[in-house]
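For reference, the chain that follows is the form predicted on its own, supplied as structure tokens.
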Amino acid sequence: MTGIFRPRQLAAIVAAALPLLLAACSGQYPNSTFTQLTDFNRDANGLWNTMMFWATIVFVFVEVLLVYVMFKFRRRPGGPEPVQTHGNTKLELTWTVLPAVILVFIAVPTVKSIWRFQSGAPANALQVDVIGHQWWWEFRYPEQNIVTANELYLPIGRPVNFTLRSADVIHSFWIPQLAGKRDLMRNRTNTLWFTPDSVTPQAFNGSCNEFCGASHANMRFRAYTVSQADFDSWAAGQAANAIFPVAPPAAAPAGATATTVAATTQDTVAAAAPTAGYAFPLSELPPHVLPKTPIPAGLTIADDVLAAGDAQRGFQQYSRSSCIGCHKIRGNPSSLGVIGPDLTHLGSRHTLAAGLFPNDARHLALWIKNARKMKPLASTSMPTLGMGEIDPILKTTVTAGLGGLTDQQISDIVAYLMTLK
């Protein structure tokens, strides 16, 4: 070795290789496909292990044979001219038959797995329709009458059958730790099914894995595996209409005490308020699913303005703004749009902008103010609405005549949307 590398060069190579070796052995792979959490991934891992087993045997055999030949028949000073050969029938048959036999051991389980997962999901499977948009995900649960966006809830132990299609270009649906990727196309419907049967309540990253335009890398989503009871609770909450504002309290009878008035008000509010279903606990989200996208420089909203947001004013402002042309809120008769994500229970989601940002008041306000700046490179249908903001695509300044909103109006709309649990 020292004849090839000088000691200083050898030390530099070792110093560079050692961190790579240690990193490869760290064992922290939050988006790995090598899991045993679903029947799909178990089959995929079994095929991978079978392929690697035979590939390793072939590699070792070939390399040993190659090294043997290199030393056995290397040129020696004064040695005779090697014997020239032109074909060897036995050898050629051997290197043809042996790979064919090995391929049988790989092909048979591969075909069995393909047949299993392409022959249709079990009869009791949960149906989820997935629609890919540039650049966000729409999830529909037809049996539960649910439409949501960018967050997917799956019950543990029950097969899930996905029908996959695209609203525009080719996308690819993938939750690495649960199942393999599958393409979404505009002119056909693909399917994918798996059973999350060996997993506890957890959160996983999902993404698009087919280049679909400038903001392809920003097309993400979250998948949550939950118990059947929690899924049923979530589904019940999501299926309910958004109710706002809460009905005013009934008039108290004459001579009622303050305690009676308070009790009457509380009962009225409780009867009118929607039942919030289960939501995966924010405190239990693992670090690798928490959004870490920084807020673009120069895009701000004052804390006191954000804190002064009024949900009642926001409801009125939203219901007469351009928002209603793109978004639907079941329970708000003015909001019937279908271009953008369904916002009926936006307040129950942990992320926004296809998983780029946490779903809190500040990020939601900045998203409304200048979505195209928050999600760079995206020719998103979401217009820039903040008064005085420059639209990064149109290169125009937003004014009141163009539907612009002041920071206070945006804060009011945010206060309203965050009540939609």
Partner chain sequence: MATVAASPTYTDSAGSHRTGIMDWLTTVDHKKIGTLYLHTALFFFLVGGVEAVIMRAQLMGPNGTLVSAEVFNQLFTMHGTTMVFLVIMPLSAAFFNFLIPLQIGARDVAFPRLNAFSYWVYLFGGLFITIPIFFNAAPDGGWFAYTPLTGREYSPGQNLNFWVLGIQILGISSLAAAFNFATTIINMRAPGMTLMRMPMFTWMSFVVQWLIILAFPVITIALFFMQFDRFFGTNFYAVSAGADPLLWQHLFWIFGHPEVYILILPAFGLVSEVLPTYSRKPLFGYAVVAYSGILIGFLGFGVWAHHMFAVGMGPIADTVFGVTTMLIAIPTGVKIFNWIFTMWGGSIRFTTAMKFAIALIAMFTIGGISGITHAAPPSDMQQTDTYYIVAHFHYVLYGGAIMGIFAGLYHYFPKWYGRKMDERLGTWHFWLNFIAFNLTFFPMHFAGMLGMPRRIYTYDAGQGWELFNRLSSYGAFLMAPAFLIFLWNFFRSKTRGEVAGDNPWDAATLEWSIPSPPPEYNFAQIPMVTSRYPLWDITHPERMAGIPHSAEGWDDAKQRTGEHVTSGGKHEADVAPMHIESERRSAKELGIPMPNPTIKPLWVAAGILVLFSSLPVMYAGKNMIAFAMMAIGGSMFVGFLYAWLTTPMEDAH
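Residue numbers count along the first chain shown, from 1. In this text, rigid core is short for the largest set of C-alphas that superpose within 1.5 Å between two forms. All of these numbers come straight from a predicted model, not from anything done at the bench. What changes on going to the form predicted in complex with its partner chain:
- The chain behaves as two rigid parts between these two forms; the smaller one is rotated by 12° relative to the larger (C-alpha superposition).
Switching from the form predicted on its own: structure of the form predicted in complex with its partner chain?
The following holds one chain only.
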């Protein structure tokens, strides 16, 4: 019987050593909290290691003692009656005082760390306002005059101070590799600060950590740590208005492949929208940052229809659709809504629907077609727009009278939105 317990002791030692191993191979664990990338995490990990040091000692001591007692004092046939002991004051005092002493060694650095990170951010910190919504993230950079969604850019080496608020229920803001989490609430303002000072240009996953309703699991975001120069370029691009070139529609030859259309569109943008700033290169994104969420069954759009999307027509279609009631595109005078994510530079983002899908034409089209199917109860505000689609909440079929859009119209809008770099 006692033999069976040995692997557990072994497991205990391995368990204690694992955090270090994990830190060493963070590539395999891309959301590990055991990183040294920020002052916050170095502090938290220092505490963790202190606690694990004592925990390992206590754990091994208790479990070894337990196994020893089980082995040593098991009943043997004909064994003697045990010697009766009822207590031992010295012994009992020892195992009361000793844990108390150990706790002092944990409590002191704990208290130090609490006060260090809750005494206000350094004065030079970059200010970012985070507003949680069911189920997406709004990011505002007040100094840079930027409003964006679901993707954060952070300059390496500069402290960043997040001001956290919520538009509805409680959410929690967390980038495990960079810092601990902090809740976002209505009627309250929270702050969280850290300095991404030991980071290379890197992409990170973030998530909501307070249960916030049906799509809590789908409330994710991305954070990119970039050089100060790249950050400035990005910020300048994001701060600028979207200028949609009112130019002759790009000639899309019949039967053109999606690639050629995309290439054509990009050329147009490159020429006509010089304001587009830095964006974290898609090619350098690590696999874990690229969403792999499957498209729900039964939601499709034909390749050729998608490829035939025309940005010019899309611009007009968008500007008279119901989209403008909720979404803002600075530079598009009709698109003034503030309920949904700001779309001014939608095309510069790599993910869609709060980190749930890659931001490409197909996913964007299907999102417009039936968002509530793409993401459970995506939002009570983002309606189902695809003509003939059944709205998962209302259980009704979308018609033209209800503002329904044909696949062609959706493809046009997608073509327009993708130009908004």
